[in-house]
Amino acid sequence: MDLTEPAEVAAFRLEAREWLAANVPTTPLPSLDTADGFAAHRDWEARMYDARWAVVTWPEEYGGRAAGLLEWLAFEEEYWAAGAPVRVSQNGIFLLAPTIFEFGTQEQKDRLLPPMARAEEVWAQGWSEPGSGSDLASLRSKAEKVDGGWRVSGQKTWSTRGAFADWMFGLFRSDPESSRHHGLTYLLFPLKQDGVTVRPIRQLDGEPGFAEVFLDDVFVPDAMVLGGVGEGWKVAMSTTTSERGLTLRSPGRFMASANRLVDLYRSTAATDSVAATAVRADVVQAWMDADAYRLYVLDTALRALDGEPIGAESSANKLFWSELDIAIHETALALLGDRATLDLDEPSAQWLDGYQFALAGPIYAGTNEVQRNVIAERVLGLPR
């Protein structure tokens, strides 16, 4: 056992830091979920691909570095301690591309990854639908078979970016006969083309995080399946239980979380010590818990690049994180006292946002309940 940083990693470490510390823009972009702030987040993206940041796990040829996990999650710490953007891209170079790696064709990584990787190409998500939220499988819009591709007609929901984004990835049920995990398809195609209606949704701050799009008729060339046709639920999970799991939401965004809700307990120390004392044990329990998911996530990418199978980490992981995120962010908004709530443009509202944001955590990406099960089930054994 050896928790000494590699000379490589730390050098890369090094690397990033130096290049954040002086790109990184010292006032914060407006909020992605706006027309402004997308574009602008786009811009920096632009910027990350170009001094080849944006996309490190990559293979040099679609722009990355070919890094390892051990330097993913020291850019990552580095990345959110610097006070980096979040990623607009997220959705395609963490949740897609994966998949893309794995089951993609070469035409596909050609064509699709380089836009990605310069956020150019910005993907939204297209899995749930009205009546399919935490059933995913009970997933009814349909891609019907013609000639050279298909013709997709239905609703997707909860699409994450949806609102902005110019492409749209998902699940489709292309054969009408078949039920649940069986006859579905993974389709990419783009959203700005006739019959697709995008309908932003306004979220818990106002702002439209994600949309509802509509799906009348669509031609989505053959060359658009990803994966083979009718084996859409199997490529979509196969990343769900391996890497992806590490990489949804990555330590060094909680622990720069953390590290930052000690010195608002800091500084309300130094103003309020009654305050400060009585959140004191949040605070601590916060931070701990921040490190506790750092040491996990390592350990997991360490035994992945053993080559041990990662398995229902992915569940327990979200369960953490997703309660660690809220558990943070409520801890600061009780340091804050009467300004919680003070929202836009106030120097408080990162904290406010965050919370926002937080909350979205035990729904999204299966809902806490449902990782409790697939725990229970998948990990303890215990019977359906």
Partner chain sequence: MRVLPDPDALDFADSVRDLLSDAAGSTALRGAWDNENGLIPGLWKQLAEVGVLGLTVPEEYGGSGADLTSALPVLVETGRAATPEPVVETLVGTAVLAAAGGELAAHWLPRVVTGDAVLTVAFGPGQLVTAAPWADLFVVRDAAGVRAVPAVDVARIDHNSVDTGRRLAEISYDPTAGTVVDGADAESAFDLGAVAIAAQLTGLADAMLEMAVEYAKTREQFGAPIGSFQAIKHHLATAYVANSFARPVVARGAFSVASGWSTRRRDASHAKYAAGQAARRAARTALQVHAGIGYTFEHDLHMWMKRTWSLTSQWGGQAWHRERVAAAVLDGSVEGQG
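I would like to compare: after the form predicted together with the partner chain, may I see the structure of the form predicted alone?
Excluded here are partners and other molecules; the one chain stands alone.
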């Protein structure tokens, strides 16, 4: 694999770096798990859109730059290195949008993509249900065919961004006689309509990072079926490949954390050499693992550019980055000791907040236990 960055990618990287240096907020935005923070993050996304940095890989007619995967990876590295805000529109632009580009009609693309890119319409996930988490095929929320569309009833839970989002994408059982992976349909619908009740789920910090959504005879028109009636499982697997593979957790995010960890180690070593020495090997290992992940994703991107599909190996990707995230933050907390909790307004407290979020990594996007099964059966060819 040639690691030399092409000239056009280097130029793209430099342009992104200069724009981010001039525009990333100097004061961190409020938490996007609050109403004010959600609004502030919308404003940031709109600012990015106006400069055509919100969706760099999208076609120009939808506000993008028609950038390739290598340019996108470079942008992500620069984005996270600059300390830019978390993407409030991640469910839409990183998960749903690739699925719309693959399966959507022209009308759906024209209607849904522009407001998604501008963060005027932020999307929530409608995957998990009570009793149907990682075993998504056991879902029971139903869609009944009526004139001109569908009547949807059921309950979705752990809906990321659900507390303040505008739209939801999700999977519903459209054939009452079906079971498991059959008879499912992928539907798109606004959350602010009759029959939808959104109940925020408060996290340990008291902020509503998720929501449970109750659907009582909600009408979804035929035009908002994505990928065909009964084809929902195939469409959903495209979305989960994006979630576990290239787009949701780019290497730039973890390289930025690993570099911050190295900086923390150096500052700690200057004042507490004993504490620094105790975790020195862990710091080195965390940085090497982040760099290994960067190289792995680069290889995956190059193979994708050659036309190779990204399939079940995305489960190995998800397994690695979720455990890497925990390792980076555990090492940082070991360096900080009591300092991590003494003043929650200090930059050091970001490590504690990041650690709490990292603990969710092995659960969302399909639990790591399920991913190990996928790797065993579909990648290694082991018996069930």
